[in-house]
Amino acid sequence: MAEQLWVSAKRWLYTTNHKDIGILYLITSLFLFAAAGVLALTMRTQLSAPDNTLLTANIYNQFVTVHGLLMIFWVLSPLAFGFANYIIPLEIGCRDLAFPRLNSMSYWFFLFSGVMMILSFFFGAAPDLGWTLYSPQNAAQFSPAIGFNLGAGALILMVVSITMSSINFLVTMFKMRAPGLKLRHMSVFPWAILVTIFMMLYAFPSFLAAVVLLYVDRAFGTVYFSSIQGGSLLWDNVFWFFGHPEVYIVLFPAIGIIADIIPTFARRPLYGSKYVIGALVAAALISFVVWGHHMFVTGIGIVSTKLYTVTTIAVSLPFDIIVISLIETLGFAKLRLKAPALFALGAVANFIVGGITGVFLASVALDYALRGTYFVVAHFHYIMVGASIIGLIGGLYYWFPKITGRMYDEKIAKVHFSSSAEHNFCYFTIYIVARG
């Protein structure tokens, strides 16, 4: 019995097979999703009654920060790339990724970095100033706990993991496609992953540089971000140059999955698939020139505010094309409302609401009024949870029989969808209250 357990464990510890690594990504990201969910539920319990003493102010801030970091870095993208590891080689006709050992290493870096972030709670205090880690609060003077350094190290490891994975997929998709398979013949999901990879390769170096300099500030006493001569604005620029493309980095794989699910259950080809792919590319390009709308309240120049207002509104146009394509695909279709289709439709509905609220924030005047309110929180969660997470869960049901060889229980899956719909109704309520 012990020998059988060791053989089974050895398979998962030493595997370089893309399917096994995809499953490891999926399972690990779901466990970290559960950890982030526990933090979220605890925060909501704290807010459920006035003068609640469940969490101290400092612990509450740590929960908020680690919840956000886990969801963005250790749940959304890894969950998507778990599907990519398993599905992409099958869809493009290759036996494995270009560098199987590098693929395995990227997973283990991901796992260890996630463990490091959770362990930061046990080293004085976890990061406690929001997932944006704004300067000068991130300086050792204001956040002296060693747990913050551990969290910064976890982020560095995570970026290294993402870089290795991105290079691996890039080489695989350009050099190992089946003979005769042109890029233009690929379906939307591989294209969504390919565009996401390019965005990662351009966005994450900025974030890596920021976190390394932050670590140097805290460990060796430099003043890159704690300097009174613009250190805070330097952090804002470097962080948000990564931060806004990151929204689309976690969104695009979900869009690719939705664009696979809806035609399957509508029994119709995706309407205007070439335009959807073009829209993904256009949105990716524009996303790198919109980061300044996160800095309207910092007093940047009037020319910059006008530029970022225009680009922020412009980035919504490619998504209009995508939504119209999905709706047209549903037109006159005999849609089978199985669990994957329900989650895909729910993700599209939430994405529409999240996108509309984002356009409001492109206005400088409205941004000044709404910055730091639950309007922004609701907008953010409509995109990250309502569109990305629900779309990815749809993919989990969609490919579950392929990955496991078993069929999920349709009734339980629909109960799951109903609970997700109720969850997002809460965000809709927050949005209405914020407007009022």
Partner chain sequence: MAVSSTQVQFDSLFGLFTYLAIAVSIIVFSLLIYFIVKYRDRPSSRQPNDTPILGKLPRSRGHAKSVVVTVSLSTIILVVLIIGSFGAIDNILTPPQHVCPGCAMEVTAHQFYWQFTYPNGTKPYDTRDILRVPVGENIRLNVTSADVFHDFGIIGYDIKTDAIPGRTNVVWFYPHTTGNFTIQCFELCGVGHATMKGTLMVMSQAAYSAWYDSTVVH
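Mind giving me the form predicted in complex with the partner chain, seeing as the form predicted on its own was just shown?
A single chain, with no partners or molecules, comes next.
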């Protein structure tokens, strides 16, 4: 018995197989999803009654921050890369990723950094200033807890993990495709992963620089971000240069999955697949010149403001192409509304709502009223949960038989879908409340 346990533990500890690591990624990120969900539910309980005393202001701020960081870094991306690990080698016809040991190392860095992030609660206080970690509140003077340093360390480790795995996928997808499989023959999911990797490669260095300098500020008393001479705006710029592409980094894999699921269940090829892929590339490129829309109210000047309004509104064009192509795929189809298809179509519907309200926030004139309100909260939860998470859950059902060798229960899946649909009720109310 003990012998068997050791054998199986050894398998999962020492594995370098892409399928095993994919499963590890999926399971770990689902656990962290549960952890982030508990934080969210506790916060909503606190907010359910006025002057509730369930959480102190201090703890509440820690929950807000760690919920956001966990969801963005340790749930959305790893869930997507769990699928990528498992599926990409199968879809492009290679035996494993280019560097299997590096792949295993990425996973363990991801796991340990996630644990570190959660442990930060127990070292004074977890980061407590929102996931954007604005300067100068992130300075030791305002947030002295050791837990914050632990959280910053966790973010650095996570970026290391992401960098290792993006190089791994990049080499695999360029060098190890089955003979004759041209890049343009790949379906949208591998393409979405490829575009995501490029965005990671260009966005994360900015974030890494920000967090490393922040760490140095906190540990050794430098003044990169705590300086009153523009420290705040420096943080804003380096953070959001990464921050906007990051939204697409967590969204594109889900779009890829949706664009694979819908044709399967519609039993027709994806409408205009090369335009969808082109649109992904275009959106990825534009995503690097829109970060100023997060700084509209910081006083960046009239010209920059107008420029970022135009680029941000323009970035919605590629997404229009994607949505329309996904809808047109259903034309003259024979659509089976099984669980994965329901989740995929639900994600499209949510994405339309989230996308349209995003255009509101692209206009600086409206930002002057909407900044910092629940309108923004509702918008990005529609994108991050409504589109990304729902799309990824569609992927979970879609590939469940492939990964486990058994079929999921269609009834349970449909109940799951209808309960997920209720989030719409929650977030749409938030849009309305925001204007109240």
